[in-house]
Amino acid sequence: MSSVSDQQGKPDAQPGDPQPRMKSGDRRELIVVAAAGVFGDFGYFGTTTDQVAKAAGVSQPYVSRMFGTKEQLFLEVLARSLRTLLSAFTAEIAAGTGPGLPARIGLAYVELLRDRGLLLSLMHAFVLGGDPAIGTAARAGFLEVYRLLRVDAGFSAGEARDFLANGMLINTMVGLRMSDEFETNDLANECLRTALPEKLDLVLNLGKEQRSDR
């Protein structure tokens, strides 16, 4: 990645760059969070760094100077998504194991839908198994989630399978924006109610926000 630097080794400011007083780590986080939303909406191949820059309120050259390539930016989105997911699950495990733990972890998972694009960007990463860099990182992340469920949470192999399968179902319905059909299609209504008995309102409200953004 090439960049023009000043005497202190910092990239020169460009129109659309964040305010200079913002710390470098905060700038990076701002862009990664915005990128998660864009990658979640459009996927890896459908996203451009220009779209990410607009979502973050910075210039496209600034994104390129900070991350180098779209692939590297996506890898950072993936890493943040996995850290956030694992942290949420770990917090529930720390609160106590027992019969209610699977339900609590499940609710924590659905709550992550509030972090726009986080779960959908993970799903996009999981279908890129053939990519040497993204596929490797996604497999490692998925296996770390599985390890946490089996070892730290004490799930059986079947419980871990069912948990992950239900999570993928939720991701699929959110990606399809199935909430658009909730009021008009009985099958969509039933599917959403069955998969999200305790968090249906959250998904429906997020669907309204998505429609208002179109």
Contents of the next structure:
2 protein chains.
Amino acid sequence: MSSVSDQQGKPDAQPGDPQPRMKSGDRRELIVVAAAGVFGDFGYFGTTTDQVAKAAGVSQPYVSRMFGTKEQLFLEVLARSLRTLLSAFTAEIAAGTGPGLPARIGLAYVELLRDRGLLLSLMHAFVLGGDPAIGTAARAGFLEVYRLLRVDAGFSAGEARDFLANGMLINTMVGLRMSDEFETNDLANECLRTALPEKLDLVLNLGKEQRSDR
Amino acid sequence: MSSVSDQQGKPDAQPGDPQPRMKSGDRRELIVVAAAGVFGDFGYFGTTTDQVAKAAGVSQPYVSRMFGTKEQLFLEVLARSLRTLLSAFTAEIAAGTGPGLPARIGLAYVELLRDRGLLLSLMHAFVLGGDPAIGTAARAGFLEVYRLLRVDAGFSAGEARDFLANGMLINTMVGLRMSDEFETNDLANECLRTALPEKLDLVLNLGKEQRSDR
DNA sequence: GTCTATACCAAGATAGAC
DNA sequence: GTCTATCTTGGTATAGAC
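In place of the form predicted alone, the structure of the form predicted together with another copy of the chain is requested.
Zooming out: every chain and molecule, the one shown earlier first.
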């Protein structure tokens, strides 16, 4: 997946560099993806539209112009995150139900960590349930995931709970940057290993990236 | 537990009402408790010092004056939340280890929902692990809880994980205000019942309060 | 110890050029 | 479609009175 500005043969997002013109929809997608990363790190209120703009390599007013409000942008990030998650799960279900499904959906979930900020943006949305717009969308999204697990995937109520509980724990530990302590703290080490028996390396690599771009 | 201003025989926190003088430490505690509620609803960045001041019935500059910065205030809320949680767990351990301990600690955890904003403030802190000050404190707190479970309470790694995972799921559903949908949405209903086999009413009552003071 | 008034800054959104 | 310049608001922190 080459970065968009490669089509011009130029490096990404140089500060004052005017961006090449682009179809509105493509640029929109680009900004939403960049926004997911920033919202994942700082949450809805903690993120500025300028941070998003910088991450996407466009000007701050352009972000406002394109999405109207920061809230609208966040809602689009949320929608994209849920869409991606639901289709990843749906793909596993389509690949066959049966005793192996929970494990496969679990792996698919962890793989979503590759999509920078996807799960963390969701998590930030989930803890803002009191917000009129965000809370409504977040609840609906969570319930849609629950429905998919129970109905489409055929999980029992207990299986769905266990799955979601583990997911929330993983999200929390990623949000906590627990991987920062992986080598230096035995408890952190064990905690990560226990919560992520598979794909531990994914979280650790993620942690390195995060540390380097602060 | 009577509210502090009752000692004056007056109703709480009237808008322009100058607050009675009080020992600095008492007022501090009062503000930290009020702040926990607000931070729990809106998170660190989403909360204004003015909201906290209103909730505590003092003036906004007084909050700044007393805590220096919003960050310092949040760190004190975080510290108080962790202290309360750890001593609740410690009390259960002191009451006896053995096969019943996990269940008792689980109940003690859910009881913490009575302390408005306690678990939600923690949750907001956990997803801000990238913040230099908050992240550091949050990681240390989380690991201290993990240590207590593994060492003091004698949980196995798997038990500790299961316990924490369920805790994070409960926090998430509370943050999501899932209880808003309890009566109208069958999936939400089942999801809450499954995650909170005990003390479901506690979350539902909490939900009512939250809805009424928005 | 607590308030009122205010300075100061950061951030979201708008206007208008290109 | 995208930028620069700017208006406006809201929020933190400070000064100073009581």
